[in-house]
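We begin with a single chain expressed as structure tokens, specifically the form predicted alone.
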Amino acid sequence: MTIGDRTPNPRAYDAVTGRTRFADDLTFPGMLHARLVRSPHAHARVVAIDAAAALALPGVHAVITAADLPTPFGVIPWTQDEHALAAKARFVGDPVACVAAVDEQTAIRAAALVDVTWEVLPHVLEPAAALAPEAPRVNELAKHGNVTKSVQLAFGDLDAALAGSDAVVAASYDFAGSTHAALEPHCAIGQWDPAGGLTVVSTTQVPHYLHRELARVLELAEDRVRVIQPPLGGGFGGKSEPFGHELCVGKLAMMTGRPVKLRLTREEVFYTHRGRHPMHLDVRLGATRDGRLTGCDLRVLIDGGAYASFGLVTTYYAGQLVTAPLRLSAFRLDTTRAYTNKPPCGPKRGHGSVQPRFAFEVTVDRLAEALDLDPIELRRRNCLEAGERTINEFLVRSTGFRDCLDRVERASDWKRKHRQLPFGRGVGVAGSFYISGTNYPIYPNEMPQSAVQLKVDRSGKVTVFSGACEMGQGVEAMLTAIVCEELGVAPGAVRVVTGDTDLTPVDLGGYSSRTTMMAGNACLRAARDLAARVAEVAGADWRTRPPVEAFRVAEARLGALGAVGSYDTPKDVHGAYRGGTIGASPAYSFTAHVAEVTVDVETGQVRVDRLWVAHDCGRALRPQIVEGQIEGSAYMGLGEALFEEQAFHPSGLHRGPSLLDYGLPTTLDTPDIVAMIVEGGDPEGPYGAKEAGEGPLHPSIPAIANAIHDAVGIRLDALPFSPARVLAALTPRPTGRS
């Protein structure tokens, strides 16, 4: 196997045959089971908790409350505003107590026996209402009332840019919240070592950050904590921060001396949430008569839910990442994230930038219509070039966006179809760019973002130790391919050990599409260092012989063979302004989509017939896996466009916290997705590689929205594009294309 081979993910066989052991498949001798007691109120103070009846139930070993875990936590050090168990519930489902018992059924019964006395408080569910002076205070640990973060940035003279435009389009958009719907719910198991060590096995995307918070909240030395991340059944960002249930199992294991497992139900996953933020977006975008974009004014109001989560970052991402792939001469951003009495929002695939991308790309389509320009041509005239900086000072080292536009234009037969198909059918285009990892860690430090150790056995086996998180996206396949490429070994000779803080060097986690860039570069450096030392001893022609022979010669001369490699990000890729590091990345991927749709004007139903997706990933280290990521991203965007909405009753109760009620596309709803890889290469990525896991999602939603307009002449500016919204926009029904 070498770089670029079309071989399947080595984990695929175990996954499809049921051999993979997920967290909930694990059992340990004497293991207890835990359940959470959750608030039925959107906003209520705990006056008293009486656990006597629960503790009297045979088989119950412990009940803990907020008093047992008094230290607040959160993934970002400056916004640690939640407790593992709340003394004041801030949304329906907020946990206030946790029970440990001999089996799950006993734990469920015991949780129901915990008697909570509540003081019900006024609640607020909408961000605009939460910002009103008379609104109830949602989170007392927040520093600025019901504002998590407010960002105002300006680049260039926007007023002059818009005043000098020949066309200015202004529009407002509403993006519904959505959840991740990963197949595997959250699950965590705590184990206490009598010698004073805690191990937590968890469905986490961030073992390192969980490790830090376990030590801090439970008041343990960091070297006494171990986090193990087993294979994940999907994450999509929903498992990329520490959670209260992980702290609870740690505390209960310490108290009882026995392993404690807590697996969330599907309903509990909906209340734990951390999914896509609802946003209201106002956009003004200008252009000259010849189609040169001038300035963009973007105002965003964000519904953050009850806790900060990654909200500080989200508030920047809601605007910082619309400044490419199209060139702007001026840009102004005003975003505010508000607290509300709903489950906390967080990062979902394409964190914080999918919503503004929808608004921006639909506005570009409107502008093309106002200028009577082809929407693809308008985008071509404004493409950033490699080596340029965006208006907000992000360095773009490489871009294949023009190639992406060309590919989807040809593949979709765009020129024949756009504005030419019969009424009810249409095509739409959209583009985007995305980060290949965040340039800075969540907590300030000068250490590498990722490190890898290689161990070579005299049998010829190479073991890769990496803290990177395997979630099904192909981390092991990527690391294996690099080792095979550099050391000449066969795939079967490579073992990859990931996700164990006791065994592997630090990697910051599986989020922000960082793993190929960072763990890949770390592995590449380690492998090349090792290859150089083997060559020095065994001769420059060592690759012409079986690798095991060269390894044995080298070990005889050098001793045990191993190497380390690490990666940290470049420092010249962002501006010096406050917030300039948020959105900065070592490299950016680029994507273009064309969607073809059919709209039934009698029922309002939208059917996406086909999606053409061209994605610039720099270099496809494992093309088959890259295509899978492209298809999965496009599928997720389709779901958010047509079906998904995290909706609540006025009481704060979720309207449909199950996969029966929450809308997701089935195989019958999923169109043919044509995944096209564009390889331009980036000087910072391993072998030129950039991300492919999140970027391909962004254009799906606006491409579908623009196709609907092409089909029936209506603009849908609120998600999802449900039959009811389509019918409302069609009334009075147009007689032809607008």
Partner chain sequence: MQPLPPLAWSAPTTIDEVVAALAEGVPGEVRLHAGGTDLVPNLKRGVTSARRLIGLGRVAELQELVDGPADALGVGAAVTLDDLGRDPRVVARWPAVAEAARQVASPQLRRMATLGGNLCLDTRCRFYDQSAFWRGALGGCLKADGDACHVVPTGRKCVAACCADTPAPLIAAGAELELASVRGPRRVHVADFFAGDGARNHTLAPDELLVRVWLPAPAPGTRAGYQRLRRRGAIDFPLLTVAATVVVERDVVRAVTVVVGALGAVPRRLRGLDALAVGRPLDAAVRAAIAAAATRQCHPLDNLGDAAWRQAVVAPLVRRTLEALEPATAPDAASLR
Given for the second form:
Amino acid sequence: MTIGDRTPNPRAYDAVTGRTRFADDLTFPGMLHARLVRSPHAHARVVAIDAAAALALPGVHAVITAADLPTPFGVIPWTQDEHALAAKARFVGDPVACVAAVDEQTAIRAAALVDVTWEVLPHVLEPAAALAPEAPRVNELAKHGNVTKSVQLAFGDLDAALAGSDAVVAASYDFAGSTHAALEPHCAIGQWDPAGGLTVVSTTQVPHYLHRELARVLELAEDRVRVIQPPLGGGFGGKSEPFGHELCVGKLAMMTGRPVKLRLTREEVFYTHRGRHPMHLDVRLGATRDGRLTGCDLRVLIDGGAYASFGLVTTYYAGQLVTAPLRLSAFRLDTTRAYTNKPPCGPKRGHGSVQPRFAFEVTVDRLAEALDLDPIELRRRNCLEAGERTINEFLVRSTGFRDCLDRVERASDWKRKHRQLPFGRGVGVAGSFYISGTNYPIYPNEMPQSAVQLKVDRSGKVTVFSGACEMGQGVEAMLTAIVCEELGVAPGAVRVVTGDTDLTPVDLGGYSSRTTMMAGNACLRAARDLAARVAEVAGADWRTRPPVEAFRVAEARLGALGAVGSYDTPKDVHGAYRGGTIGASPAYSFTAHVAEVTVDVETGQVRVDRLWVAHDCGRALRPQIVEGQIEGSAYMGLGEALFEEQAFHPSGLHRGPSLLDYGLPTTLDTPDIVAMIVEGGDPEGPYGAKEAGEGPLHPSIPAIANAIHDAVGIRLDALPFSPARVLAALTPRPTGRS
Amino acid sequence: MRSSDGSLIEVHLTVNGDAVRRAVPPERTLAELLREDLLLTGCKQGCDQGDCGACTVLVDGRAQLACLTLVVAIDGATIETVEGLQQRGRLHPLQAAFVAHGAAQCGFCTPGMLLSAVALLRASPRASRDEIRAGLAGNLCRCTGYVKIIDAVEAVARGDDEEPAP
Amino acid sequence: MQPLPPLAWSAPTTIDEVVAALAEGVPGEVRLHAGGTDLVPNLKRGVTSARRLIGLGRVAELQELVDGPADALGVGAAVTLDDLGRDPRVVARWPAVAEAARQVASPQLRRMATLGGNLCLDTRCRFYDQSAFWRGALGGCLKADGDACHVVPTGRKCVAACCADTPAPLIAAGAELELASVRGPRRVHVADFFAGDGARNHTLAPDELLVRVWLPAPAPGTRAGYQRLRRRGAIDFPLLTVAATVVVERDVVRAVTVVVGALGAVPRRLRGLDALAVGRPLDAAVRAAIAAAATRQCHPLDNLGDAAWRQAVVAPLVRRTLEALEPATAPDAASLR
Ligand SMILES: Cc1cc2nc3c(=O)[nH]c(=O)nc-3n(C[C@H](O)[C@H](O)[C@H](O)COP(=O)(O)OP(=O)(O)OC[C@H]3O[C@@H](n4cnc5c(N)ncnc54)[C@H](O)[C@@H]3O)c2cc1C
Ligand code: SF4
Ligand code: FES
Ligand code: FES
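Structure of the form predicted together with its partner chain, given the form predicted alone:
What follows is the whole complex; the chain from before opens it.
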């Protein structure tokens, strides 16, 4: 296995044989099962909880409520506005009590016997209403009314830029909320050992942040807490912060002395949510006659749901991340995240920036139309160059966006299709960029963002210890490839240990597309350090012989063999203004999509016939995995574009919390996706690599929207592009191309 | 065979070639039996109500949903799960193809997907890409966009030489 | 994850044993289990009081397709939709029924799901097909533990929809049902089997078993078709179904039946079509006239959501069904003997 080859992912063998042990596949002797008691009201104070009947049920071991876990928590230290069990429910499904019993059936029955007396409060579901002075206060731990965060920033002279434009397009968009729907529902198991302390096995993308919050909320020293993260059955951001149910199993394990498992039903996963924020976006974008973009004015109202989650970051991302790949001469953003009585929104693949990207790319398409320019050509005329800073001062060290545009243009036969296909069929283009990790950790500290330890011995086996999170995106394959490349060993000689805070050094987790950049660099450093030491004693030509021979020489001469490596980000890649660090990344990936669609003008049904995606990931360490990330991202975008929505009744009740009602695309809804890798190399990435897991989602939605416009002449400014919405937009039928 | 009061009922099954005799309550689903009693956790529960296909196993050779199957209703049946696909330590050609094509990302849908594919290719060994799409339409995957899954099944259907992986 | 409530089970082997077991049971508590693909999710959601299940899997007679008099075909109630959709006789002579069977749910579900279960499928409504917690949060509804309907707030009757695929084409094919109980057998046209109450949309007595569905031989010149709308290409229940049977003789229509399903509790057979079509060729004008009649007669409700959109697509779906009819061939020589 070497960098860039197509050796299969070593994890795939476990996957195809059913040997992968996901959290819910684990059982422990004497294990109890827990179930949460959830609020049927969108906003209601718990007046009293009578657990006597539940406790009287044979087999019930404990019932806990808000009073048992009084410390507020939250992933961002400045907005810890959540309790494991709420004393005031803030959305339908907010947990207020938790029951542990001998088996799941008993826990369910006991949960139904927990008698909660509610004082129902007025609720608010829409962010605009939530910001009105008379609105009910959703979250008392919020610092300013119903506002999580509000950001106003300006770069350049926007008014002058727009005034000097030959065309200015103003448009408004409504992006519907959607959820991750990883196929594996969340599951956590707590175990208490009076000597060793607390172990929580959980479906978490962030073992380290969970570790911290478990210690803080359960009042344990951090060295008495261990978090184990088994391989995840998908995450996509839905498991990337500490959750109340994880704190509950910890508490219940401590109280009962027994292992306690809590697995969410699919319905509960929809309530737990932390998915894509609904946003209302107003955009103004100008350009000169010759197709040079000028100023962009972006205002975004963000529907946050009941808790902050990563909302502080979301509020920045919703504005800050439209400033590449196209150059702007002026930019103003005004974004506000409001609390509402709905399941909390959070980071879903392309956190915070998929929504403004949709608005921006459709606006660019409108501008191309207004200027009578080809939309690919318009984009080409505005590409930022490598080494340039965006208008909001992010340093872009590498960009392959121009190549991405060329590749999708050629592969899709764009020039012969755009504005030329018969009525009902069309093509659309869109582009985007995304971060390869955040430049700064969630909590301020000076320690590295990722560290890796290598252990080598006379057997020839190399063990990699990394706190990075494997969730199917290929962390182990990536680390294995780096070790194979640097130490010349075969993939079978590499064992990767991840996701265990006792065994592995800290990595901040599987979010913001940071792993290849950060864990990859940490691993590369450790491997190179080790190789250098082996070379010192075994000779510079040690690689010409089987590596185990050199390892034996080295072990004999140097003693135990190991190495550590760590990675932290460069600090000179962003502006010095307040908030300038949020959205800053060591490197940015770039993507372009072309979508081809067929619109059934009688039923409004849209079929995506094909998606061409070119993605600049710097260097594909595992090309097959990169393709898989591109395909999976494009698929997820397609689902949001056509089917998916977290929708609510006026009462605040989720309209259909099941995979049947929510509707993930099936094989029959998903076209062949043509994934093309663009490799320009990035100076900061390991071997030049940048992210590939989230960027490629962004353009799918606007590309489909623009293709629908090309097909039938309608602009869809609200998601999803359901048949009902398409048909409504088609009537009366526009007089366009026919 | 009758339980008038909800008491246990004895069933005989063949699971991956092994004879299994178990007394189960009538409300026991096949997914629960496999996962909890037989520890064959390759059978996944993504929804537990028929919406996702993660629990797909073969019942008398037909791909069905274990989460909606009552064990008492299939007394005498032969069950194949992902754990039984390997023969003498060698991967089934579809397993090998999934590995070679990168068709598994998180792997949560993979067992069900494989069993649907096994049933499909047993019934029509030369299935076309469109037939494969239709045959896998009851198995959701949230990671892959299906492209590499369909590629893998198609490669086996076309008889492309998939090197059986170790 | 979602355990079932405690159940009792029996698995008789003959029709007589089944109907005897049904007669012994308390209505509401005893229930037939065929494929279980509707019953089991409903038990998990707590929307049925069934606690004693009678499995039909061992009753051989229910799994068979039998040739009947006058070239009719009798389909056992426990024949799976997968087998039904592939049966060469059904494919050739009742193509719309076969097509409907092939459209149901997903491949796995079709291998479990039976024709009998499809006809007796519980009606569907987005305010009802949810968990006990969810329905509790909504406050229940007329169909289960509540006193209001969320679809028609002023209504006194549940308007949940018959969302099964096969009823419309079976009605269009003139199919009959053979029922059995300890009181003896009876036959009923599929069209008369349904009743206009979403809480219980069929006329099967609590102690009755659906034994067979009889498909009468299509008249010479019969053409049939079935189309349905769903959100996704698979898994989803239909949001609208259209089945049509047209008998064409020497290029003019002799008879026409169009049935639209997934509206309310009963599949709707369009009225007054003879005046529009009989004696004329089935040309674009006639198809458009039938589609227009469908729009006037069909009024989708919010039971499945998107009522206005479903209303708007009735006409195109009816027209398309009429455009894509397939010949229902006469029985072949072998079955003519
Ligand atoms: C995710 C999902 C998607 C689905 N999509 C569709 C779809 O697209 N179209 C569709 O039509 N259906 C759909 N279904 C519903 C269901 O799978 C089918 O309708 C199926 O045909 C039901 O048959 P069954 O044998 O499984 O019924 P069961 O669940 O066994 O029975 C259903 C009801 O019928 C009664 N019953 C069964 N057999 C008899 C008999 N012989 N005599 C008297 N009563 C009887 C039972 O007592 C029960 O009340 C879907 C189900 C799921 C879970
Ligand atoms: S139609 Fe009305 S009464 Fe019937 S299930 Fe729906 S909400 Fe309930
Ligand atoms: S778990 Fe059986 S279909 Fe989802
Ligand atoms: S590989 Fe993750 S759900 Fe399919």
